[in-house]
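Here's a solo chain for you in structure tokens, the form predicted on its own.
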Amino acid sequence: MEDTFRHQGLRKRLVETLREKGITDEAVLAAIATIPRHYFLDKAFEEHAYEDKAFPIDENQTISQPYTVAFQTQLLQIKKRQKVLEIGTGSGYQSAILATLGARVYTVERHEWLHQQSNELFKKLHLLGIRSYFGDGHNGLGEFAPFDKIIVTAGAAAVPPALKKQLKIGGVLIIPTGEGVQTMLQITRITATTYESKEMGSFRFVPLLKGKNKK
């Protein structure tokens, strides 16, 4: 895998685009400048990897557009060593950004093929801060809870109750909810039984499906 000066220059240009669109977290922008997005895409899309666009990946899924990745990550306000649960590994790009920010990432993917592909890529890139699992994201990873932060990278019809329960007190869950066009929610756990929810704009994601899809 090659990461040329040209790729690095295109990433710098992408970072400037994201800054112009309102991303202000310099740590997030630095992570996007660091991770070669073209590694996470099919070769056919390599020339377009640093455009601010979503692209198809295997299993009828997508790699989110960089603005969406940056926006969700900025809302999480990651601090080093925080335990972060990601629902929907997909290509692995979002996981890589979180790990680059110093998070301890636990990521769940329901498509076995995507799970295996992303896991191989994490090893090649020496992203040691990522633990990936094949499973139903609606259930989270209760055995490793509680989490400081949870991010969902697919559109949920409703917020899965298990995910809210797996947040630490003071923890934050970022999740797009709704049909078709989703509303991004930032949910903070205030006490054992109370949560505060804020709407953070409209986005479009593939749906968060139940169950596991073996290859």
Given for the second form:
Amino acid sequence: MEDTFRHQGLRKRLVETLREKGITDEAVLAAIATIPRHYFLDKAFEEHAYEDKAFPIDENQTISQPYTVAFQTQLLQIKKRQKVLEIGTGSGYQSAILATLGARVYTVERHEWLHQQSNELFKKLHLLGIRSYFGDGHNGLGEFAPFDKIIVTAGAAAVPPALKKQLKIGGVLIIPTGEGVQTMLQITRITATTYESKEMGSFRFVPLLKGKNKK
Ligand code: SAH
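Shown: the form predicted on its own; wanted: the form predicted in complex with ligand SAH:
After this comes the whole thing, all chains and molecules, with the earlier chain placed first.
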């Protein structure tokens, strides 16, 4: 795999598109300019890697649209060294963006095949800040909690209680909820028992499913 000047040029244009669509966080835009998205796609879609679109990956899943990745990441307000839990590793692209922002990333995927593929890519790209796990993200990752930030990249019927519990006080959870079209929620843990929830627009994700899927 190669990251050519042409790829880099296409990424710059993608960043300009995201700017025009309202993404303002310079650190997020710089991360998108850094990570070669074409590494995270099937060869068949390589030509399209820098279009602002979601594409199919294995197991009937999708790599999120760059705008959605940028939007969710911007809402997270990542600071260096923060512990971030991601539910739905998929291609691994969102994890790579979080790691580029200096987060210590813990990512969970329910498809063993996708988990293995993305994990190999992280090693190949020397993305050392990412630890990936095979499991059902509804449970979070209790052994590494609490987290500064949690991001869910699949549409949830309801907010899984374990994820709210595994948030630090002052921590933020970004999760799309609802069936068909999802409402993006930005949930902040105010105290041990209180949370504040804000609606941040409508998006369309593949569903957050129960259980795990072995190869
Ligand atoms: N962040 C990914 C988006 C992938 S799509 C990327 O950048 O490519 C959402 C992913 O969530 C899919 O891979 C799907 O298998 C996974 N997923 C769905 N339900 C899950 C669950 N309960 N636990 C963990 N992963 C889940």
